[in-house]
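Given next, in structure tokens, is a single chain: the form predicted alone.
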Amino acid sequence: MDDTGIAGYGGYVPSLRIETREIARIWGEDPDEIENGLGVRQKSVPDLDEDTATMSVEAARRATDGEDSSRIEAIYVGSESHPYAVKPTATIVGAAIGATPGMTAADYEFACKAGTAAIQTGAGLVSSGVADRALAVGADVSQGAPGDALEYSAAAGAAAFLLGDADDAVAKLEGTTSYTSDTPDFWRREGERYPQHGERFTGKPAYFKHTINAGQNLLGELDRAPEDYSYAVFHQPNGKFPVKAAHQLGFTEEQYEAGLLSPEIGNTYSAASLLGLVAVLDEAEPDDRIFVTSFGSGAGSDAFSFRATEKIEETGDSKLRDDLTDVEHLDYAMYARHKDKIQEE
């Protein structure tokens, strides 16, 4: 695939925040214990009139702005909390970038990898030449029930990847593994309001394993070493997770700080790794090369090798740091507000 890269990107996090100590003084919890045991001060919200739709398209705008719409040819959301369970979140994208009608769509989901799938198809249209451009996104309003550990962490955001021809790319995508099993670490029946997970099982027989093997095998299959790499993105369900996977892998704090993002935001599931990739991304000079392992529970990684080129230079701000930085905190009351708002539409 070292034919097609990404020629546009852009992320977004919603400006609301809720920190980990808040939730915490609700449920009589420790708060230092909490907060550092899961390495999450605060997590995002998403206000009342956003959902994995609309986050989905700001991020869209962001990664084509400038681009001839009509040259995307396919797009594909990835997201386990799409606003309708039938009506396609992809095409609500696809008309507000004027990218309709002349492309196929259709929604992902695979847990929190969702998005990264959505790359790998996408990428494989551009280099068989069945589409131009395609578009690949991964957004999510993720849900945690009140008073269960994923509420400390679930959160929203989304990510969005033009890909392209490799000649107009700013990174150049080099390789890509994935390394899957039918591993039931996490999981929410159809009309069930709240995800369950088996706990510590969703540690070392499902995030660690499925992400290291897909990390090793990706390095054993392009001949390289993680000192080959300037930047290392994991998927980021809290702040200690990608740190040990890092270390496993052999990459080192340097590599895996700008891309992680988890201690300020919480898990936006299926953007997690890929908003990462845009932080990356925007610090990236020429020949960087960059590696990227999504997780999803279920259980899959997709790992990837992207290098940059000139055009790295040529791209403007993705407007992600203002997300990450112009923030409003929320008492845990209206936080709950919001949560039951989103739920009920």
Second form
Amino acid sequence: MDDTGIAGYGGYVPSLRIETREIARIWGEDPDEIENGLGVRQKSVPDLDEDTATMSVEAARRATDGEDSSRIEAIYVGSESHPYAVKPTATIVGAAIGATPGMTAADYEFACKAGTAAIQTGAGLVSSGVADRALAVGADVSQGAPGDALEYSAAAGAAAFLLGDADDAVAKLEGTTSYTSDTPDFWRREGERYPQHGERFTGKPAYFKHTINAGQNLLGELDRAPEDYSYAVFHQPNGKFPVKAAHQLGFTEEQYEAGLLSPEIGNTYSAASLLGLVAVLDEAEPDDRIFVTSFGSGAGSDAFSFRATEKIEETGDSKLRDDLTDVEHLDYAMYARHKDKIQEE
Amino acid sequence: MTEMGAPRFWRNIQQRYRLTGTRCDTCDTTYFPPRQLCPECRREGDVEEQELNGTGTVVTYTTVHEPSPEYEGDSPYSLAIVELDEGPRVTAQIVDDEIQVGDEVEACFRRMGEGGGDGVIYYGFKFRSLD
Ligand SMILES: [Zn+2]
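Form predicted in complex with its partner chain, following the form predicted alone:
Up next: the whole complex, starting with the chain shown before.
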């Protein structure tokens, strides 16, 4: 797949935030303990009229800005919060960016790594010549039950990547490899509103095992060492796991800090590692290498190696930075109103 | 929007999703909603489809405190007349809490309503402030 790459990219995070301290206050928990324990200061909250489809469209528009959408022949949207149980989000994205009807489309589900699975499929179709260009999206409006640990971090965001020939790419795809197993660390049964998590499984045997193995396998296949990379991006369910995984693989703070957004936006699930990649692409210089590893419960990790090209200097800012700085804070009462509205749907 | 019904909504999906209007090259006028016949040039008009760039300026606005039932839970919200950069004026919801006449805005993609909890979801453009 080294003949393909990222021709365009875009991220979107809603402007509303709630601080973890504010949630802790309502549940009678120690705000310092919660904030420091998770490494999350605040999380993003979708507005009442935002969902996975609307955020996917915003990210997709940014990724395809100035591009000929009729060249997109495949769209895959990865999420665990698609607005419909049956009716693909990818059709809505395709219509909104003007890529329909000459395209194939599907929605993906694999907890928080459905978006990176979409990138692998899209890159494969471009590499094989089946599609001229493909669009891969990872997006989620995540929910945690009130008072559950997940409520402190479950957030909203989307990231989109336009995949095309390496010659057009702002970052070439050097390689990808995955590590997958049947692990019951986190699940949600059909028709249930909130997910369940197997406490014993969430850390070591799930996130770390898959992230580390996928990452090490990729470095091995490409015969690379961590110091060959300018940036390293990880799935970020909180502010702590990605830092620990980075150190275990041999990466330093200098390499992971630019792609670590969870302390300021929370866990955006399918968008988490991908928004980190967007933030890194906004900073990258030609020839910089970027290491990315996603993680999805159930469980699996997809690892990627990208290398920025000269074209990275021609692309404008993705506007993600504006989304991260131009924010409005909610108190818990306003936040609960937003949540209630989302739950009705 | 529940009363509108799915077929009518989907006939106008290009307008609602992508702000697609028309432009008469003869007199340099952009129309939104799109018009297939230019009322100025009539038969001399050279009308083609044009996707609008979605940016404009707030001409006037009103705050709606008692919305129709499908907007319940969303009130109060602002409804504005926006003059698009290409010229046409559209009436649309503003997603920001605070808005002023003269504010520059851009189109964003949001939920407009739905056909009940088990019906279709209507998506389309609203505007957000760039200031
Ligand atoms: Zn005319």
